[in-house]
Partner chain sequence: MTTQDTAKPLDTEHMIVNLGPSHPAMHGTLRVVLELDGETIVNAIPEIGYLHRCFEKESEVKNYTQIIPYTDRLNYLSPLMNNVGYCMAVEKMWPLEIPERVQWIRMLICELSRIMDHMVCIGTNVVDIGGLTNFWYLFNPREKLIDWVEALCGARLTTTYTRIGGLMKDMPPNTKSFLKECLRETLKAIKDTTGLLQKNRIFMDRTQGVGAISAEDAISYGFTGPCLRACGVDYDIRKAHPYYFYNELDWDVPLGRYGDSYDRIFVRFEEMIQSCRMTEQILEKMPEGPIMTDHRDVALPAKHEVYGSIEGIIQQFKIIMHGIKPPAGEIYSYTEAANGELGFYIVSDGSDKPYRIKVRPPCFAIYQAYPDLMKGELIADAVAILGGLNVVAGELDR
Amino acid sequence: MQLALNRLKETFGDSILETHSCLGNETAVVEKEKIVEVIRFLRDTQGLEFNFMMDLAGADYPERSERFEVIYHLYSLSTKKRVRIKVRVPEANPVVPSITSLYKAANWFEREAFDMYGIRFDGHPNLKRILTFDEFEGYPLRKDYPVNKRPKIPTPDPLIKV
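In the form predicted on its own, present the structure of this sequence as a single chain.
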């Protein structure tokens, strides 16, 4: 399966920041500006054909200069292979290009990462909270979110007739 990582390095050069492979798990860390091109390449290149986006998730590493990661898990239905692509994002400007134009499923996953971590996806068609309510303050999966914080849950006014 090193084929995918080798092809990425050949095609994108220094935009592939690092790669590793362990027990069939192939991972590449990519410059965030190149994520759409890299994902499109993995999806559309004959022999790779990662045509199924299994997951997109956020991760929080407060001790790093680039605090957040967006992790893409792709699968090829024809080759039965998987690949993991990571993008690192600083806390000061947590913005990554959206891949909703490549995979429809990315719509929900990107909204979830936005809602839970505050990572914004540039070009997303409807980036708004999906798991918490609109007035929710903060991002509950960030490691610095207060564990005992109890948000005020909006309730309907009993005097208003619906």
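Starting from the form predicted on its own above, please write out the structure of the form predicted in complex with its partner chain.
One chain, no partners, no other molecules: that is all that follows.
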């Protein structure tokens, strides 16, 4: 199943920064500017047809120069293949183009990555926190967020004031 990766390399050349297939999971690291184009190519090209966006995850690697990673898992119903696409973004400007225009599923998954890592998705229709509350400070899944830190939960205004 090197096919998808080969097709990507042929079409996008230097925009594909790295490919490997660790434990049978085909992976390509892509320049973040190209991500929408790459995923549209994977979805719409005959013979690839990755029509499912199964998962989208963020990840944090503080020791890297490009600290955050967004990992897309795509699945093709017709060829029964899977592929993993990654983009890396630096801490100073963690912005990735949104793929909500390609998959409806991306909406909440991107919100979750934003909520947990503070990765912003450019072009997302409704980018706000999803699992934590709006007043939450910081991004809980970043490695520098202490695991035992408890956020202050805001108390809502009472309905009847005495």
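Positions refer to the first chain, counted from 1. Every value quoted in this text rests on a predicted model; they were computed, and no experiment measured them. We call the rigid core the largest set of C-alpha positions that still match within 1.5 Å between the two forms.
After superposition on the rigid core, the Cα of G24 moves by 2 Å or more between these two forms.
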